[in-house]
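Given as structure tokens, the chain that follows is alone and in the form predicted on its own.
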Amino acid sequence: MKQVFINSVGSISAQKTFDNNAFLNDVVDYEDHVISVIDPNYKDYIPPAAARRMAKGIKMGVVASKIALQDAGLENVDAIITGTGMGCVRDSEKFVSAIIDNDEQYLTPTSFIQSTHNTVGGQIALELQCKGYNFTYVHASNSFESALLDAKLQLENDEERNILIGGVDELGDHTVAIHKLINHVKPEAVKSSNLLESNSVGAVFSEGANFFVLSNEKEASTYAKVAAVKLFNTLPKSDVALTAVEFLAENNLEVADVDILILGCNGDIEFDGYYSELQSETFKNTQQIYYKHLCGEFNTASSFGFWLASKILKLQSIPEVVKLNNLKNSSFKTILLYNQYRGENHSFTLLKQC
């Protein structure tokens, strides 16, 4: 089987990550319970007339994909695989609201058409005129990892050469209000830099789009190698550490071989305990990193962690703002990412330096 390489990245998040020449040099420290992305100048990538008709999620996805393609030096790809938890939720809200307000009559179909979860992947394909494999995974907080696993299998078996993958989710006012009612969103404004000390239920909600070109051919632009991905719908808290060790063993690695552990901690006092044993016991002698204080929580937030790991392996540096401890390494060759959301949809991803 062939190896799988990350040949480019493109990120739109609550930080200024759309500029690939910078790496978290100018971090924004929020104090809120819902944060939006920092928008690039969409007119630089999309004609204004077209951009006006696009939902926020579509614009984020299209621009992040274009940044990734530019980074890879490509004009097109063989396949497009997208992960999203909620799709274009704003248009979903518009359509449902119109049904209620108009008593189920005189409805225009535009919002419904644009609300489907595969709208982002379809719009990217239309922009590129890519007629290849196009698939969207809607697997809650494992949506991005599902897209990654699909692309990995295709590339390993030499079915395609270049595949664009990504995770994208947008904020919707009504959806956020519902999540607040059921205590999934923090009740109080929290300073990003103090997220893990918030000592309250819920997370700081956000949105974002992170896209990558994966290939089975190494290029000059290559960031890292995708060694393995494994997903679990449910996993008891007591089994997380053992599962991580078994995952490494399946890939002929031990805990000591991991240079960096990247965790999806989001400050939710009820569920951050899933990371505790990894932090305090199993990987206590390993450099630990977190990222959701920078990008917020959303179904495909783990794609931001994937972006972070890719940049670290290529640049061989760790921004101070993401460090959970201060263990020093002379170089970084192997990174393990672990994420879960509210005790479900656990994922382990292993990246290696090329």
Contents of the next structure:
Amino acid sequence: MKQVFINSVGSISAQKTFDNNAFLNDVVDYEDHVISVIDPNYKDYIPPAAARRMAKGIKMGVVASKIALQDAGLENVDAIITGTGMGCVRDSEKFVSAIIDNDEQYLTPTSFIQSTHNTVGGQIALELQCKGYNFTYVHASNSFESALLDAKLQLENDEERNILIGGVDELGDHTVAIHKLINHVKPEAVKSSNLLESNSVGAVFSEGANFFVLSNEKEASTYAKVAAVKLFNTLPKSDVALTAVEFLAENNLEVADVDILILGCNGDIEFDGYYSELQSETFKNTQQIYYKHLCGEFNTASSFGFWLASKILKLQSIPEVVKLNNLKNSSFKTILLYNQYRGENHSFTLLKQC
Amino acid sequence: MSKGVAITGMGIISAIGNNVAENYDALIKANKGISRVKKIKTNHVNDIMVGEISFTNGEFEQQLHLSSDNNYSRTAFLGTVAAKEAIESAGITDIDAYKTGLISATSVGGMDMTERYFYDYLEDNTTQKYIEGHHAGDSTQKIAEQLGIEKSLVTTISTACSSAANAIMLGARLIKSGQLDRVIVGGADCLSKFTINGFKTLMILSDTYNTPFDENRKGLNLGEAAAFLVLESDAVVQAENKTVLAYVKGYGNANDAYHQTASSDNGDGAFLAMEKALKIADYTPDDIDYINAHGTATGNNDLSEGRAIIRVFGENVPDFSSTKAYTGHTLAAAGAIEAVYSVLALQNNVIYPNLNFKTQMKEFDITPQCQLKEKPLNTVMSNSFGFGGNCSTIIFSKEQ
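Form predicted on its own done, so how does the form predicted in complex with its partner chain look?
Let's see the whole complex now, leading with the same chain.
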């Protein structure tokens, strides 16, 4: 079985992450319920006319994948696997409201076409003229991890050599508005740096695109190795710590072998307890970090965590802004990531230094 | 990667029947399930025909013993009914006895409720329970819950009209690689105003019965359906002495990389998908006994698919037919619906008629099978193609 390497990254997020030469050295401290991405100059990557026609999700996905391809020094890949919770949700909203507002008349197909969940993956294939395998996973907070698992299986079995994977979601006004009504969005504006002290329900909603070239060949550009990923549709809070330990054991590791634990906590007092299960006991002597104060919450926010882990393993440094404690500052070999959203769709991911 | 992927159970609900037996009966009797839409209030009622399932949401609620405060979309109802039949037909009584996952596919998800309550959400809090049911993963989570699948690998694929074929493909990979011992794979999509109006704007809806591979085809009929297959590893089959209905022998996915909604003239993506599937199965084109075509009856698909079939099979195109004239195009569920039909074809050694065909297409001389044909079948190829250039082929076989 072949090993699986992360050979490049491309990130568009609420932080200035699109420049691969920087690493969170200029962090924006927001104070809001909802935060948008910091846009790169899309025209540097796509012709302006094409960029104008593209939905935000397509634009972010296409450009993040171009950044990832550049970073890997590749012109094309063998396969494209995308994760997205909601797809191009603005176009879904636009088409539904047009149906209702105009009583099913005067409709045009553009927003219907763009609302299809695999539009981003399809558009990347069109841009690259990539005729290979092309899947899109749409399973809430496990959308990105499903793409990761699929790519890992194919690379291990040597079915493909280079696979582009990514997580992408865009903000939509109506979607945010109705999620505010059911308290999934925080009722008050929260300062990013105080996210975990917000003591309120809901999360700060956001958007983003994080793409990676995975390969079964190590290259000069390689960031890290994907050792394992495991998904759980349900996981009782009381099982989280034990499941993490079992996951490590399946990979011949113990808690002490984990140099960094990356948590997906988002400041929701109803659900951050799942992370406390790991933080307060089992991994209390482990360096812990978090990231959703930087990128906000969305179905594929964990792909930002994956980006963060990749950067840390390559650069061997942890930006101060993500630290939850201060126990280790060098020699990072093994990172464990844990994420869930509203108590469902949990994932454990294990990355190793190369 | 040499392990077999056995199909040991299946379940289905479509416009031609509420279970596997009813669907098979309609298939061999040439009974189509296409009619005017009844459950969705649309201005297009007289301009389109659909494959609609007769049960109301209320009736599903009763069948599944759900309390009235449930937030099931119709997609979730359909998926649950079909997945439960699949589990039962596989003789599974203890879902936890083996490492069991669920891979579902949908394109509509909870859109039926979203379009109903889009503005009501803002004012009427009794409708707000459906907000969480909108995203595509929700129906899958509900099906998993109904089957008792916990703490396991559960995910959803949405690649438009090839989605369920891709769910079968991922399931086969997970069994082969030993990640799972057993996996329930399939898809569900309900009718919605969203898809009716969407396909209407693309001008590919027929105002009468759809006619796959006919020169005068006018477009597709939308349908709603769900189907699931139980895939099990050789080890489970052996340990449980299971009856194997068929095997997933080959699979391939490729991208046409031509246009967001249209297929390329020569069907590059379809050609590549069929070639890949043959390679995985270690078959030559001669080994295929029947092709259950995607055959949506749109001008573009049937031409592109037909050409791709000719590119793969040359002078010796096997018997082929599309079953979309029976069920309508069931979008993300189609690959699973037609997987069930392919397995039934293998089990019963029959090829279903391509209904409503009258006139030979002028671009090529291949003609679909138009009468029920009995013939020993060892292999069936099933095609599913979707927006975003997504092309998938699955090969089912009688023998491992």
